[in-house]
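Listed next as structure tokens is one chain, alone, in the form predicted alone.
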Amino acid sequence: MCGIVGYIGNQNALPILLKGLEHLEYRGYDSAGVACLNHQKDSLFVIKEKGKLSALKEQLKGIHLLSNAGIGHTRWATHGEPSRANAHPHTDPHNRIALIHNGIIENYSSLKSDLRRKGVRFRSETDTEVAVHMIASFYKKGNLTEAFRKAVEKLHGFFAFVVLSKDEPGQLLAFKRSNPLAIGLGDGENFIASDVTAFLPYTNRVLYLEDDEFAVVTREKVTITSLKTGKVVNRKPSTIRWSISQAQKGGYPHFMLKEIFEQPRVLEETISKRLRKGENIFFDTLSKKIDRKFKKIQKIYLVSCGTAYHAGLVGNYMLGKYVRIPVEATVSSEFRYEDPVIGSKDLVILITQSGETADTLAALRLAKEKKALTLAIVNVVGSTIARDADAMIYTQAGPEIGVASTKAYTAQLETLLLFTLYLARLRKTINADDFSKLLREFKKIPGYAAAVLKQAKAIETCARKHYHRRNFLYLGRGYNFPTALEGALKLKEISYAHAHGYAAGEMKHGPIALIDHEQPVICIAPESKTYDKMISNIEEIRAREGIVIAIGTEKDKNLMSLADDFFSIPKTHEVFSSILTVLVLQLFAYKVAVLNGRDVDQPRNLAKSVTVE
């Protein structure tokens, strides 16, 4: 979850590292630090600070350092509280070697005990410091790569490292196991980062490290070696097709707000890319061989975490209805430990924005061990899950910087719906007329999304009434039960208010006890087969003087009369409604958070990519 960046070349390293950390701060913002070669003093210059990157920048004011190699880190704390001592980079006792780390060293405690018995003194509470002391214990001058290899062989867990040494200043060393690392290829300079956004201002040519691979990175070349075989790995670079401007705010006060308003465009671009020649759904990443396997599957598992899990729940409804096959949506961390009964006749769909989520990656590996067919629905091109799955579909959302997911979620819903119709057509479980009607309606969804977002001022007015409240209840049914869960999650993530999503039919089984004249209840009730049931739930809330904030189909006078505040979506087929209703909830959460003075893009204790368990 931490952010890693490294640079070696002809330019001054420090400004490049700081710029890279700006693009990586969404991965963690408990502390930040840099280590650079100080050529004037033949030493390592190391500085780190607790808090956000701005605190580190403040410490660097007035410091003029000329260095052509360095590493930088922004931290999401795992072992040890946020503090200057626990911030990265960590160094060996002689300040010869500096190391930055993303992930967890599972056997750090026993290794730390061994090192202490040998007289090593630790300056932090982190597991990371063990790694740099291990390297130092094996190091003989002129052979840093071998010392790094020996240290890594002793470490258990999932991690990415980048190492810099004053004794071997012409290189950076890197290693990846599970956690992401990419190498940017420049002209007389090279970069290392946990996300390509850190070096995209300088190059769009990238090499992705695979698990258990070392990289020796100099100004002129990159050498990748397999830990298992010891052989050099030859790999062609990939080209990033999007620009750094897509990862900037573009005049909006927050990335989250920008990304909310990008959703109509993302929906439109996905439809235009996926719908070819009238009524054919096209996935350029799926082969005829995979299609033949899709025809034979007997059960589908949707495996994901957080917001992506809510997308999986919506996918559960979609796939069950149109593909007529048993479907089960589950949280990645539960899937991997429940010893699922899966095999070669099952399809496991992994849904993830980053493609690096630790539990989802572990679930993928478990599914492959059990010979299940795996499909990744992922946003980040070249990510580990995208590379390791049997097949993958990119969601086309573009870079999402706000920690609380918005456009990536609706892109996941859209992709799941397209895949559902694709699979239903492939397996002949949908007739031609229904297929055509759904596609015609699908093409209207981007315009409908734009119409929903035009209610932003009214949503802000509603948020002003309730932003001071600390408890919210969200209710939905069918396709919009997961929307209730997602709406509640958004509010929790960025406003820190307590919010709970429920299936509305469960209200009388407990949550109704919460309802009084101070309890806001967000009721998601567009036209659907459960509409009348939702109206009954709303009547029960009103009978107990609860505050009703309703989302329904436009011109629904009945719902308007029952609600204290009403927001509408255009009339559409129920299967599309969750793409539209969630837009209101995203904006509501955003407005409540801003009115409470929260850091919307970087909410406390969270990080964009969860690469540790």
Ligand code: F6R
Contents of the next structure:
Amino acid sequence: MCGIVGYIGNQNALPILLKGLEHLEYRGYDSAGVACLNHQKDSLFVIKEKGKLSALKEQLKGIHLLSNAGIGHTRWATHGEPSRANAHPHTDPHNRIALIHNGIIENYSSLKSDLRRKGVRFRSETDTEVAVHMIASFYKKGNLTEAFRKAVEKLHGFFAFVVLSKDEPGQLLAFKRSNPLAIGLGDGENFIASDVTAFLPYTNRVLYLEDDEFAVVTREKVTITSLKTGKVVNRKPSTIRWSISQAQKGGYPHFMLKEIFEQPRVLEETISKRLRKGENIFFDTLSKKIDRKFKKIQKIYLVSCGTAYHAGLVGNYMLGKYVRIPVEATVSSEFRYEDPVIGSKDLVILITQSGETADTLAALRLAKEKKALTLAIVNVVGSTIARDADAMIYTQAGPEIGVASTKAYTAQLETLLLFTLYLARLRKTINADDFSKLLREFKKIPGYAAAVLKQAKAIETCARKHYHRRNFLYLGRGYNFPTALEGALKLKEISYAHAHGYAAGEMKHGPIALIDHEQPVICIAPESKTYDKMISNIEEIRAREGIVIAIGTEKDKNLMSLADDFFSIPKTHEVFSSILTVLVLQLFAYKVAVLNGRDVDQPRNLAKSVTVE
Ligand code: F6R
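Give me the form predicted in complex with fructose -6-phosphate now, not the form predicted alone.
Following is the full complex, with the preceding chain placed first.
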């Protein structure tokens, strides 16, 4: 979490930093701050404010500062409450050095005690402040890089730092361990940021820092050095192909709504890029060598967090059915600590939008340590998990800015299904006929998704009836049990109402006690092999006067007659249904949140990229 940005060049730094922070606010918005070189006064200008970036901008009104180097930060609080004192940048007592940080310094407490004994006075409750005092304690004029290196060597944990000093004004220093840092290469100017969106309006040429690397960034040059070897690293820049307009709202009131409506296009592009001559699935990032390994694996683990975990659960059903191999879907934070029984015959699939989630990254490292084959299904190009896994498939959803994941989720489902069919062909567990039939149907899914979204008005009407309620139950079976979990997660994270997803068959084992005339139950019941069982569950809800909001297959008169509100998906094979049913639930959550006046794109306490444990 936390977004960090740095600029050095020939333009005015402050507006560039603020623009960059706008793009990074999804990473946290508990406070924001900037530090710029004030050339006239030979000092650092530092300003910070509690709350969102808008509060900082308010503070900056009327301030005209000309500076060509600076750093900026948007915080997701870990150590110390959201406050101005805890906001970054943090500075040394003489205001010579300013530092911004994303991550956690795990041994900060003992370092803080040592520094206190030496007379250092702390002005915040953060772990970060320790880092700047450590640098200051090693600093003698002219040796900032050396002092930074010495300080970093003493720190445990995972972090990305950027440092600016008035004494060495021609450079920014950066260091990365676990948390991401990208360097944007401009013409006579350079940028540093947690995520390329912060500098994409200026350049699409990027150098990604690897773990334990330092960068000295001047306006003309970037020098990367490895902490371990002390040697200079030569790395070729990558080019980012998507544009900043793809990451802007395009006329929608919220990024989330824009991203919901982008799904038919994303689904279309994902399929068309993966089909060769329309008949075969191919992944340009998978080699023959990896294919040979895929043929030999004996078990698959799907490891991920939050929404991506729900995608993993759907993948569990898909892979089990078509590849006929044991599959286990688990959350990364459990997997990494449960001492999993994995080895070289296992495939561990990491599913992640950001490619930076701390627990998923740790799960990847554990799987590699245990010699399992690792495959990352990732959205953010060049992210740490994408780079570190043995093999990788991009989900091609484009930048997702809304904190609540929507298009990245359906792109994950689609990619998992494409991968399932690919693996089933490779391992010969599906015959050519069934494969072609499924592919033919697959190609219709983007059109079906557009049809589902046409119900937006009706979904809004339903949301108006229920937005004041504080408890919602979501039920589904098979491929749509994870949809129930995902629908509930969407609602609670953006509307703050309590919502619980359940496997419908479990209802009678407890949740049925909740049902009365005030309890809305969202029942996901498209055509499937468990359809009749779902209908029985719905009858049980009605018998107890529960409010039934049903999602089923179009023209399902039976279901319509049982439901207070009914939304449909086109008739399709059940393996595709979860890609479509979830669209209704995303829109429902969105509408409920808007009607409650919630901050949809930046819900409280959340951040888009969870780079802490
Ligand atoms: C919910 C949501 C989160 C993420 C989770 C994993 O809408 O977005 O639950 O799915 O934090 O993030 P990634 O996919 O980046 O690993």
